[in-house]
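Just one chain follows, in the form predicted alone, and it is written as structure tokens.
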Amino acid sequence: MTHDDDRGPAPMPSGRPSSGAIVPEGMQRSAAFAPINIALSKYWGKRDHERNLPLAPSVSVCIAELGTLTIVAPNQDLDGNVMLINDKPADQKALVRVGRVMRAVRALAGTEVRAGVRAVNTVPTAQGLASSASAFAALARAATAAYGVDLDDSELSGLARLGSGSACRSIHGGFVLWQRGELDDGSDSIAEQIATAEDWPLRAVIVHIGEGPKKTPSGEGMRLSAATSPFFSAFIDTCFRDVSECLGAIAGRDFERLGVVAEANCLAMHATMLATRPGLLYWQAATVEVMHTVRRLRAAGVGAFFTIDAGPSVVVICEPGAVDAVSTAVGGIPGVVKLTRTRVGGGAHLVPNG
């Protein structure tokens, strides 16, 4: 198994992380959810990578059903944080960013006492479907519960951003702000909740595209492209433009405008990373086809947009009545492994008797 002990790896003590633990006074084993979110409005450049503080605000929408249930056991017996993802031990790159936000919530508790922590994902890693954000946004609901910290949601999403950028904007539901901030702390970087589920119920068709993670991870992607693509400054600039016009778009329930500014957005985050050196080119034949598809049926009148982060799969956001025509169109496509209908959801929350 992998341990962590804020040095580097060594074998774990014994047992697995969500048994056996002997849980000091004062805290209590603790699990949570938080959903995938997608962004509208694409995070692709940080200004700061060991506090994931972004070059432009970004804003996203939170998924239903799909992200990552996380138990955090605390044990005094431990003498390092010790982890399983889908009950496979976690690689030494996972522990590095579980040890960012576990030190912080240990400072925030005043204690030294390590966890075991599992983590279930019911969506692909590293697939372009924030599987990262999810996992992280988990993390910190269920570390700050199981240790006794009192944050607000504000807080906590500052606390996710330290495992992976995105995992900030999915503390919340709905509709997500991120805030780039100015400080070089990252404190002011945060997330806030703009419009709940409930105020635009809309529905998400997930077309799941490829096989295995994806090869080039999106921390290295972003470097790669901040370094060497010659469209990735006016992509930033971009940015906050499109945030302004997605925030325009959520406040007055236009889905048409906001499809427009989001499709637009996705591709202009996929040619920066086309004229990366080396290309960076997540995109299989089935993606290309599905957003054919996505707007040959926009054009036959069914409410439907696509966006697709860093990876193969693609969302469709819909409007309620076109769920089915999507569904229909793009499931019989050659490369579609499968479909997930679902609906913009709530954000990360306890799980009684987790």
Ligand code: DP6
Given for the second form:
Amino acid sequence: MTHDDDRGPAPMPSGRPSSGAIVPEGMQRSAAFAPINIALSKYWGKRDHERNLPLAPSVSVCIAELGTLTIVAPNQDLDGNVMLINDKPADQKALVRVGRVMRAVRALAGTEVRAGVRAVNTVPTAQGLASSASAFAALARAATAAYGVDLDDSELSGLARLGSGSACRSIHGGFVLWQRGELDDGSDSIAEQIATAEDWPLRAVIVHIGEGPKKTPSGEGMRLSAATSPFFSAFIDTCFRDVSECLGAIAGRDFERLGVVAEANCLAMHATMLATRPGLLYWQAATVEVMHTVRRLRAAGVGAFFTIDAGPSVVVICEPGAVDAVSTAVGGIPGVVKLTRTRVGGGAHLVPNG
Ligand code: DP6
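Okay, that's the form predicted alone, but what's the structure of the form predicted in complex with this ligand?
The next block holds the full complex; its first chain is the one shown before.
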């Protein structure tokens, strides 16, 4: 069994506390679900790698249905946190990130009690579909409830950010702005909701495309781009303008304006990635074919635009009437393994009896 502080084996919770597990006074086993989010103006560059503080603000939407369910069970018999992800022991890298969040929660609760953590993703990991965003948002929500720590959603977003930067945007639902912040301690680098899913009920088609050779993880890719891509600083400058443009488009519910800026920002991030040395090429052939298809549909009057994170899969944001046309057009493209028809949805929430 793997631990965040290597103090020998300990029992795992398997959904329910095992018989004999001791849940300390003032704490309770808690479960939370958090959705994935997809950025419309991207986060690709950090001013602080320990705290996951970004060089630029970003804007995202939460995607309903796909995400992570996480259970946190405090147990005073444990010597270190233990964690399962999709029923497999978490690797060392994941444990280090989980450890950052759990240490902050323990400090807020004023306790040294460790916990068993079990996370189940309803989104495939490593297809560029932000499973770390949903995972750390769910962890922050469940762990604070489990340890009896009362944080508002902005504070909770700062806690989730310690695990993965983009996770701060999965605390709130709907349309979300992650502020860059100026302070060294990151306390002003938090996410806020700018419109709810009900305010602007857009749809999404997730086009799942299988992974090729092992991809470079986001944090490592950001370091490489900052160090070697000739487009990096131009991209960061672009993000400030694109975030303002996204906010204007969302405030005016202007779908066409949002699509123009979101596609341009996505392509600018991928141009920065491609010009990194060695080049970060996350796309597969099917990724490019989906982009062309969405543009053809749009030229024919279908309300849809694409965006892509650090992986081959594509998220197509649609006006409500466009979902069938998009699904039909992209479903048959070779290399597309699955479609999920969904919508902009709510944020992280506790799951009673989860
Ligand atoms: C391409 O949030 O996964 O999806 O902070 O190192 O965990 P860490 O990175 P992560 O990066 C996400 C990058 C992106 C763009 C985005 O979501 O804005």
